[in-house]
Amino acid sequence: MDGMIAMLPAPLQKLSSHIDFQGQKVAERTYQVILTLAGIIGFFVGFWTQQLSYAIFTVMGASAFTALIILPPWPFLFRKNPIVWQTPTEEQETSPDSSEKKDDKKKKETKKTK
């Protein structure tokens, strides 16, 4: 993803692509009320007119309404609970004799179980 976005020029590298978990749900639950929705509208108004094509550009023009609104992460939609990660913790540095005495205890801990 990130070579995509530097493929992008210079302004459109700084808008953020990202949508946090709870706008992802938003988004999912979004598109699929509205393509149900232009299913059945687009079956009734085929079946009024009695022409197929016009309940394929009913579905056609709503997936491309729903494109317009899922596609962009628009901070307004889905981007409302960033997540806050935990900062990094420094590992402490383990001596050599300290990881000798552990593998000593874990060989004797495996004798007393045999």
Second form
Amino acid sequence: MDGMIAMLPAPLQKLSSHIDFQGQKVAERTYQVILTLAGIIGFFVGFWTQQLSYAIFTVMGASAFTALIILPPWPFLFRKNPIVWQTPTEEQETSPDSSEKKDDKKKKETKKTK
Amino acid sequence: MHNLLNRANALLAFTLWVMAAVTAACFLSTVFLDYSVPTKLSVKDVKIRNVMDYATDEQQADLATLNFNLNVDFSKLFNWNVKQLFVYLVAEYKTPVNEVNQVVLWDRIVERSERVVMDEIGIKPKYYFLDDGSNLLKHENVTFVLRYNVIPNAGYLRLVQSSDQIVVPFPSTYSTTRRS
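Structure of the form predicted in complex with the partner chain, please, following the form predicted alone?
So here's everything in the complex, that chain up top.
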């Protein structure tokens, strides 16, 4: 994947398509619901017109529509709960298992092990 | 699902699953239907010759020529799971030599289209009606029946026999041609 990205022209290499965890959950649920509905509706469309091609085209069309929704990393849908990374800390030259962490917003208790 | 390729992969896989399910549902919705159609078949001008058959020990065999009229409407068969039909006409009879003889005389592929009615007269057979021996002469009941394969979009290849068949007695003398 990194090799492919290196082959793209320079402005495109900086584009990223990552989405946060909540967004991934939303994206997965979106395509499951849309495609299942398309399958059911497509079956009835095909049965009514007695053409199997219409049923398959319905599913394919719904898949293309879903691709427009979930593939690009839309900020208003998929980047609403960004992952909060903790800031990196100073390296401590004493015991490696007692590192202190500084939190910006969230406080977490870390247990010191011996 | 964190990058575009992951999401595209998941979407494609699920799409294929749904398409397979729709196709399976299409098969299930048509598997128990009745696929037999009535036909109007008549056989005319049956003539038998006794010809040299170099491949057999008896060296002579009966060869029958005939033509037939066929009128059949296939429209009710073409549901959404039927791609085409392979229709063929069989002559079946019993002789002292062979318990079962089945000779295919003619076949045709009927594809899905606007009009699938067949109404033809004077159809000549495509294939020879050569007996295994000389036992067609004076035969009392040669049965002509139309059978067809229903070729589906999804499912197994189904063989159906038409609900009508006719029994034709064969002539009691050989016909002569200019050359024999």
